[in-house]
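Here you get one chain, nothing else, as structure tokens; it is the form predicted on its own.
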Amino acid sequence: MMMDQTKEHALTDIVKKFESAFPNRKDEDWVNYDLDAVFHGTYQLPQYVEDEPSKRDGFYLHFKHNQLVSYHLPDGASLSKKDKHVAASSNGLIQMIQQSAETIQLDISNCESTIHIIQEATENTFACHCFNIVAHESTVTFNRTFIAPKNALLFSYCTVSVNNQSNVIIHDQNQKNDGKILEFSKAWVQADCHFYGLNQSFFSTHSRFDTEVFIEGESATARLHGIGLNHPKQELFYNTHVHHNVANTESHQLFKSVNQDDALFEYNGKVSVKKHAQNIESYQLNQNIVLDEVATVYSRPQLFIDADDVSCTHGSTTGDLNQEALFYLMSRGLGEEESKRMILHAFILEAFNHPQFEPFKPTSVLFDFDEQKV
């Protein structure tokens, strides 16, 4: 396939411009990922997409490419522009982002509603998408679909601010992807409010999810969780970071993954607690089943503790399927195929044990497998 060399150096330039910035494998967070093998190879810069007709029922944004081209919104919610920026940061993909597309906020107030947010690159294309979500008053679902078919690269940066008791859930889904998928979000959380995240990745060829909640208010909640199914050969990373900045806040995180030959996950989580963060109930588990003796898992719950008035645990296990719990459901007359599969369906389904999570349980796609890997 020719490409346009024009564009192909116009990707190279903006690389060069942040790539000084960029994080390397001597960073903790980045140890595990090769940055240099994503922006390996030949991708295209997207041209502009003129506005596409719906394609969805109900309320949508549409990211493609660069830019955001269709929408409809519930009452209660608008949009507006913001000019092209590079704020301060230490990321300079954050910074490329910026920089690569336009921002596009969506203001909410006094609005309970669920829109979906379709993000997506095209086959061999380059693209970000950059947008501020600030809520009032409300609750809101945002139900967000990647899409990054082959040698595609595409990057994400999402800001959130929850204000005046509102509620915001954000559920991603990353399903069976062959591109490469690079997302970042951040969150800050006044009183009385409350942020939940989920992520569902099922056997998608290359993701990276890093999020990070500021905890502004008290009796504000975080919660994040996350379940990552991976076919050989494929990598999935979460990296989170939960801020307790006030005193009597709340926030639980729970990462899962089943993982098969060849496979890599990483789950690097963290907890860091002020020292005027009195009060302090936070929670942290990541639990892995490796499938295959050479799949990769690395595990790193991490707390950052400076109060004295705190209750906060974490912990990691990786390992095969529960042995005992497989004997003990042959013993009861199942075969082993469909023991294996129950305790796989109990596992993942773990993921979904709470309200605003239970609607996005899935079904099938659980159990995806080949037969002779399970």
Given for the second form:
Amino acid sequence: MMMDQTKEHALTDIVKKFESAFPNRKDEDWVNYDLDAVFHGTYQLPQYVEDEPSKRDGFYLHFKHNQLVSYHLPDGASLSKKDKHVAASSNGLIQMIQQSAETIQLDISNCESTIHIIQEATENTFACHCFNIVAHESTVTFNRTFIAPKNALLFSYCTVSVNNQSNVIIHDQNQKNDGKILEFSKAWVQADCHFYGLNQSFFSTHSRFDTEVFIEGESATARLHGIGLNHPKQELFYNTHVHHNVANTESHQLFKSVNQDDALFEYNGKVSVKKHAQNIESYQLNQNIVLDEVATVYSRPQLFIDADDVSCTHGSTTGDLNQEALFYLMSRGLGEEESKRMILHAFILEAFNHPQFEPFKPTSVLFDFDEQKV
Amino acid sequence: MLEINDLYVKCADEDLDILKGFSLTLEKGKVHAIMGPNGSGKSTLSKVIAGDENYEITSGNIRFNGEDISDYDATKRSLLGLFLAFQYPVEIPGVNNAEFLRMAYNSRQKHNGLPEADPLAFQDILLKKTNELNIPEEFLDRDLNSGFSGGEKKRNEILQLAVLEPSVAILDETDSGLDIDALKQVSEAINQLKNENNSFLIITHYQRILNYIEPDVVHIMMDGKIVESGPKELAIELDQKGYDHLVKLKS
Ligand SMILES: Nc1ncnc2c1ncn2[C@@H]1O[C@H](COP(=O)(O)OP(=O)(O)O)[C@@H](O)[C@H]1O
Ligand SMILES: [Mg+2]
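Next up, the form predicted in complex with the partner chain in place of the form predicted on its own?
Everything in the complex follows now, all chains and molecules, and the chain you saw is the first one.
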């Protein structure tokens, strides 16, 4: 494909407009993330395409290039579009996404359903997707698949508002993407509502997921799990921030990673508890396995607490495969490779240890580590 | 059957010797007991026999049926018929107990040129064993040792022993943490498994278990080697007089 010079120029122009509000390496969450390198590539800007006819089963939204190209929604879900705009945000990257793509608003009420969201960028292009989900009295699972092939740059901004006894589950699958993905999600969880986020990032080249959750009503909960597997040289960043803004709320975070040679994994997890938010339970755990000594892991679970009746635990471990467990399994006659695979598999599957996540358990994840020496 | 010759062992990343000239011959059909104070090297010995690579043999060797196994990895030793019931079994959440047992069983079957068991067939084998051992069936559905109490872990080790039917079994303080009923059950199970073709090495602090499983020989281990061996009465004497008495006697 020929590179369109004018379009390249346009990306530089877009970047310039928001650059002053971009995060930079002085910001602790961005120290290890090379934003310049992300913009460094030459990308085409996608052309507007006519809506594509539906080719899928089930309910879905398909984002491609900078637009929603097709969708099929269940009863109780309605869709509207907002023009490109820039809403107030201190984050220039989010502003840029809003300016580049139409914003899709998805209102869901009295609905129990599973909706597939496909977020696709094509080779050598820069794509932005922007959507808001508003749920009332609903239980909805969003199975989200990211597609970012070689030299694609996929930016995404999504907001979720969970109201009136709703449960929203967002299950992200980021599998073997060679392109770059930068994703921002924000969720507001009202009283008696529950928000679940599960991110599976397996063997993707360069991805970053920033998730911010605001727990706004009593008896509301948030659960964020992430499991990242990195082949050599792959980079994965998870940034989370859960705000307990009211009393009697609960949050759980479990992020795990397995890293090979020269891979980079980062978890920055924050929990903030407002002054009058008493009786809070918050758990945060990050566990990483480094298969080769040269992989890099940054782990920073942090708590900011202004209330006093708070039960919080946070922790982080990074190490090689549990040698004691390996010896134990081998001493029962299991082969070394088989034992290692069992331990890794068990480690990975812990990320799915919750009834809401159980259905997403992969059956044979690892097997992609097979080609290389575990 | 198992022959340990003048074994010197150090921790792989330290220079200090833990075993200092340890020798022992375990004959077919025999039960040997090792008693010794904390820190005398009993667990190190058992792990070294099982093939723990955290330890390094600096001199001496371990022979199994005449074959020098000192350089074999843990898998190979197990497949040859060695079994260690760990003093502190590892918890491995995410690995199902029954599935793990089946894999271990099949690994051995395969090695011995015998047919492997499918999950259903293996279920029968397992249920028979759990019944014999009086182990609750729900043990099987749980994750490997995960959240097990100390006593439950020990019983799970014996279940593995019963499933794998090794020719040499080392029991590292299996009796510690078992209540009296569990101790009886475990001892009975071991007595049932015992025959003229296998041997047991029982490491213990207490003479109590030796009331149920009669040892042919009792060894006293101190500071990395055996300092005295004798008939089962030695255990009773030790139980009454303590190690201190023995130390004084020696010096
Ligand atoms: N992996 C290890 N690293 C350092 N020291 C060890 C290690 N394993 C055993 N030791 C030391 O070796 C000695 C013997 O330990 P152990 O074999 O556990 O004794 P026992 O089982 O008889 O109580 C102790 O002093 C212990 O601290
Ligand atoms: Mg010990």
